[in-house]
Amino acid sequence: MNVLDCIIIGGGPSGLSASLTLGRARRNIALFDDGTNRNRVTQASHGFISRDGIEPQAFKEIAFKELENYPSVSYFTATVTEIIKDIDNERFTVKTSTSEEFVSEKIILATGIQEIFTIPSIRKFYGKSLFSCPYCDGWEQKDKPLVVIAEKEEHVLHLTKLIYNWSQDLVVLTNGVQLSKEGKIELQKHNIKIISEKIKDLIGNDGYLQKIEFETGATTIRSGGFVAPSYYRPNQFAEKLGCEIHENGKVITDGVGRTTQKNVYIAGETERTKPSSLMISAAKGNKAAVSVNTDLTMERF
């Protein structure tokens, strides 16, 4: 079996960027992606210069087309199910959902993160009229009657202050959580309504929000808004490979993608379990790839 220079797990902006950098560095790599990217539910991606407003799948297709220029890059549509390391982390065996096995000297984890919503019906609107990032979707929601749904005071205040820049027609929903007196005053001085009642359901058609119904039977009319989900890694590859992880969930690195485990690198949202823009994730993929190429170069020279 041929031993690859690097296997990249995850075909989001960080994994694609890393693949491009390593392909241009003439490294033999394999990229695995199973199409579960977090931004797949949105209609358009924003903030990536020269690609502002592009549909996420179109973004990926352009990237895959560019990778075809580099024959040392192989792409596989498959879920990685297991990564087995040898005793000294010199080789990694990667197993996939298609029952294939690949061996590589180095691994880049770029599998991203996924959202958790305490209100299940948010999923019906997420990506069309409810969003999590104002930098990504605030412009399209400007001056509309919006809702901010968050259940921790720090998230409520941070997100509401940001959204106020795009629309001042805001209603804040805390889903049963009471804000502090200071928190309420801070929002109410800008005429922002706060509703702390428990949310029963979100109502609308084809992903577009129309109103929110509360357990009391009351409703509020809104056309869209922003939510503050919690996030998690969809796998435990970092933990199983022995990467050191901070108590806040962040994988500890040297700042350019190297984890505390030899030959294991990480890129994009996977590292922090927090969301980031396409631009930042792509930059982190580039940094991790440069680290991989630098290490291969120094080890073999």
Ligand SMILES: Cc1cc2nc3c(=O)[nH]c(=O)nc-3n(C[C@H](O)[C@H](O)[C@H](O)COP(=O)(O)OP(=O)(O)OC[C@H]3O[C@@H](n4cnc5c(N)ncnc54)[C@H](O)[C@@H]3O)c2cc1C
Second form
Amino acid sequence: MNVLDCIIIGGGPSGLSASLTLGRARRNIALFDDGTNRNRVTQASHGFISRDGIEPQAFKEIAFKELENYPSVSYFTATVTEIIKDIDNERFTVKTSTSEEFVSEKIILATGIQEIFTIPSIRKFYGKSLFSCPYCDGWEQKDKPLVVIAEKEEHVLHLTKLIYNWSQDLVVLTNGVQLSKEGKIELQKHNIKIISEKIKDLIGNDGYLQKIEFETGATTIRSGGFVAPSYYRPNQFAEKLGCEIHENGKVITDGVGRTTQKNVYIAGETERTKPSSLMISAAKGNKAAVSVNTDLTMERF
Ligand SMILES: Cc1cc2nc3c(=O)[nH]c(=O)nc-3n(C[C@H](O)[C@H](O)[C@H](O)COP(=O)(O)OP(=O)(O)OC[C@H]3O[C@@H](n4cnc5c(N)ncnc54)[C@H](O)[C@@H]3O)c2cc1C
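I would like to compare: after the form predicted alone, may I see the structure of the form predicted together with the ligand?
First the chain shown before, then all remaining chains and molecules of the complex.
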């Protein structure tokens, strides 16, 4: 049986960067990706130096092309459905949606996170005119008539203050939640309108927001804006493998990708169940890969 050095699950920037590092370290690895990266809904990614404005699929294709230079790296378009560990965590059997099985000494979980929206119609606009990260998409929205949609007061205040840097033409929608008196005053003194009525629907064309309709029948015209989703880990591989998880959802690591389970490493957004960026995720993939390679080297020397 061919036992791989490492299997990497997830071909976002974290998994791709981990694959490159391990390929260059001459490790036999397999990378699996099923194309469910959460930024697939957007047309352009920003802020990754030398790749500013790149289309997400093009970013992945350049990375896959680079990986072709390293013969010990194999790439599979497949969903990993199960990871079975042996009793000592010495071997992991990875099963895929294509009914194949692969065995590896080490695993890097780089499967990302996904959003939950309390208003489902946000999905229709997410990535084209509604966004969650101003560092990613604020520049393109600058000085436009924007909406900030958030329900928890701490999210409302944080996101609105942040977005105010890009546009001062802001309407805040809390979807039925009343802000505290202090919270309202803080925003209103910057001429920010707060609408706390329940949202009925978001209306627009081809992903571009035009107006928001409230349950009262009132509407407000806005061309786009920012939302505060909550996030979850789409598969529970870290949990199923027995990795210790902090009550805030963060998988406990040594800071460079090693989880509390021997031979199980983690990289990218899935570690903290929090959004970050292409650059930070790629860096985390690199760190986890260095940990994998260091451990393999020391164990075998
Ligand atoms: C609308 C939007 C716009 C964004 N714009 C920017 C931007 O401009 N600049 C920026 O820096 N960041 C941006 N981001 C954030 C950026 O996309 C993330 O920070 C980054 O992609 C996280 O990298 P990751 O490797 O952790 O996860 P992901 O990129 O989500 O990759 C995880 C990968 O794992 C794969 N996967 C998951 N489960 C399985 C499985 N069971 N089997 C096989 N494969 C699996 C998925 O297919 C996916 O490709 C944006 C995000 C969104 C939603």
